[in-house]
Partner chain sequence: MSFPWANEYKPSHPTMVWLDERLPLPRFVYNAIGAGYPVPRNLNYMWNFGVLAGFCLVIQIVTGIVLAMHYAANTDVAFASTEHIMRDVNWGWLLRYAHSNGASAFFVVVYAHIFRGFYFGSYKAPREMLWLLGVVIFLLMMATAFMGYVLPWGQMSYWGAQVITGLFSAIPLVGNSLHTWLLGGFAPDQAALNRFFSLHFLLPFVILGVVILHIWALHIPGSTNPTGVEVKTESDTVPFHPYYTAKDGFGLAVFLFLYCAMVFFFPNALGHPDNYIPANPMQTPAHIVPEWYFWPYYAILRAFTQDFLFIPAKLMGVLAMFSSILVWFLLPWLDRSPVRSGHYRPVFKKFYWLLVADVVVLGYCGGSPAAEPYVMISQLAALYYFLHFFVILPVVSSLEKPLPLPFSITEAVLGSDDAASLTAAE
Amino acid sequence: MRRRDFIYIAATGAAGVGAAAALVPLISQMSPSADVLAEASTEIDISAIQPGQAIKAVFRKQPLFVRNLTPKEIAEADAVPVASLRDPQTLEQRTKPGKTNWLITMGVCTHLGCVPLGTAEGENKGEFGGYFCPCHGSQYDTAARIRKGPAPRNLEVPPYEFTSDTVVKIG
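Next step in my check: the chain by itself in the form predicted alone, please.
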């Protein structure tokens, strides 16, 4: 090995270390900050939600609807022919296996982003008993599927999992 070869190897090694030292801060600054990570998921205690009741929560600065469906509401949702729906989905596709009574959706109308009514006591739930968007009249059934009005899609179901029988983690 010649002396010149050693100098080439040492210079290349030093350049590689320098490049890595310059790239580490650049790449690490692209990671999300602590406040963004804190909003990436949320946990909701669902133990106080009675059958037939819905609550409104916040997930990623948007409204989130959590509804405990009654057996009657589940039967009504299952009785609807899926082929007749604008955005065909069954209730089973919108809920977790074994937890069909828990419907968790984003509370944002898919037409122009208004917040539908139907979670609070006495609010207009529309003809189908689910949600009613007061902005342009979109109506959703008990499974939060679009049934009438200008909205093109069902209310979005966010990713979620049950961490226990009384706690659900969204996101």
Second form
Amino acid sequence: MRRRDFIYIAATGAAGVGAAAALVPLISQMSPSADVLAEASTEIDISAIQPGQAIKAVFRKQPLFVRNLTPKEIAEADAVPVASLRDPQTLEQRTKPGKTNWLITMGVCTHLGCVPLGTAEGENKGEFGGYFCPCHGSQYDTAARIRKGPAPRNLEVPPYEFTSDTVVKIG
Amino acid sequence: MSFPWANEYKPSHPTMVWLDERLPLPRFVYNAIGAGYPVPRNLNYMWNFGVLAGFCLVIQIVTGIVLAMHYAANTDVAFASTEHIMRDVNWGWLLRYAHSNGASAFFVVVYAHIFRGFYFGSYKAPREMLWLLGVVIFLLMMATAFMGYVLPWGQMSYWGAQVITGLFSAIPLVGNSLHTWLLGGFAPDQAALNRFFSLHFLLPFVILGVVILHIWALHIPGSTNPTGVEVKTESDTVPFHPYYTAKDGFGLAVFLFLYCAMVFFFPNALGHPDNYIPANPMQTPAHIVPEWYFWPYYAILRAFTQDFLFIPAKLMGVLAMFSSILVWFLLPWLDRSPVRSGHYRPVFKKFYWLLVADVVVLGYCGGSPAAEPYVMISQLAALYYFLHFFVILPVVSSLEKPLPLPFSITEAVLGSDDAASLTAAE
Ligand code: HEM
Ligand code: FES
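Would you mind giving the form predicted in complex with its partner chain, to go alongside the form predicted alone above?
Following is the full complex, with the preceding chain placed first.
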């Protein structure tokens, strides 16, 4: 190899590596910052939620649905053949043992992120009696599983635990 | 570049001669938009929209820079600062209405400009680069307008940001990380608003840069014209100044008349009342729609409700929506007809108007709620849209027998070309 070719390749190579390295902070600065990532947890008192009722709470600045299912709603959810679902999961997999009536999910439609209707009294619960997303018409059933419309997945179940019979700690 | 008979720049004043020898900027302007640029003599009013689009960009940049002097990109105060512009800042209401209606006017003008291109085959050789740059400008405009609409941080701003950035989460494997990266969080918040403001400030200047490339690419072959027959001799052209400066000036006056009517008498007609409610991440408005200029694409997005083969409905909708614009990049190669202008292509012309009607239907459905019959109509209209570009256009353009073309622009205008060379020789 001629000396000139070597210098040429070495110089452009070094410049290329330098430029690529400079891109790292420029791209990475756009990812969530430390304060956004700091994982907060939230405690919710569920004692006032009667069977058939639901509330909308806030978890990490996003809506969270807490729903007390009626026996009929539980039976409806259990009657669905799991294999027929777009995102196959049973109600049991989506709740805590012995507490299948407490359906706790994010209130964020898995399509494009709107807040589905169905928590407050008189809101449209969709054809399957769970939640209805007004944005593009996704319908969720009484286990908050996607049944119809464009959403790909069931409403997400956040990590949570019961600290007592009436208090849940989310996150 | 340009034709051999173009007038030459001859500065007479000694200062201009001095300047011309050191920085020939006046010469550049003279050759670009002055008497030194010969243009087909038969351009109709559809050729006004390029200049109008440039004017809209200037309106947006000027009003935008002054709005940015009063606006604060912080989720706590963004909404309040917009209201502060409306109520407290001197003439703030005018500047803001000029900017928000300016965005709509910009899209009206650009749509006319694009559909002019569809009809007159402006995208054909040798103007492919010019066309491709135009599509790039349109994509940048969409991004700019979307991010601008987020800035007032009303309900529509917030949920628009949520839904549109959500589109990226449909991409397999990397979608969710990309979504988080774009927002700097898991939902629109401070990080997102702040970067959208930064980019909303930047992108118009990027657009300006691409516009300069667009005009550079235009000046190599020059404009096409309603006959689609290329310029042959000097009698086919007139100098841009004073002929088209005058014609464009008249068009500009008409445009300004309509634009001012919107700004002063119907400033909120195209807006959405929900955007006067501050952003609330806990409550989606019952009927969320984007701004009118995005409706056709929004209808295509929502037309996909079923998984298709192994592709989820969500991804299909997103792919179809982006493809509906990206297909314009292929247009110079999908249209195989040797004839440019729709005037001489009787079958193509009918399908052209069908496409226009189809886009209007899509737009109407995109602005309506996600319910029947709109979903089904969107599905049919979206299907037709792609059918037009991928089947009808290639087939019609290869089979159709075009009408006879005039020999030259001069002949098309005067009936015979000899007479034209005589008059031009005077
Ligand atoms: C391609 C050109 C541009 C387009 C299409 C555009 C579009 C928009 C739109 C649709 C809005 C929302 C208006 C509303 O809801 O009231 C907006 C807001 C805003 N834009 Fe632009 N814009 C452009 C250029 C610029 C430039 C160059 C700047 C500054 C350098 C700017 C600064 C702002 C500011 C500060 C706001 C927020 C205030 C408000 O909502 O009225 N824009 N823009
Ligand atoms: S965001 Fe819920 S259906 Fe689109």
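We call the rigid core the largest set of C-alpha positions that still match within 1.5 Å between the two forms. Nothing here was measured: the structure is a model prediction, and the numbers come from that model. Numbering follows the first chain given and starts at 1.
Exercise. Honestly, after the rigid core fit, is P159 moving at least 2 Å at Cα between the two forms?
Worked result: No; that C-alpha moves by less than 2 Å between the two forms.
Exercise. Aligning on the rigid core, do we see the C-alpha of Q50 shift 2 angstroms or more between the two forms?
Worked result: Where the cores coincide, Q50 shows only a C-alpha shift between the two forms that is less than 2 Å.
For this session: Spell out whether the Cα of A120 moves at least 2 Å between the two forms when the two forms are superposed on their rigid core.
Result: No, A120 moves less than 2 Å.
Exercise. By how many angstrom is the Cα of S31 displaced between the two forms when the rigid core is overlaid?
Worked result: After core superposition, the C-alpha of S31 moves 16.1 Å between the two forms.
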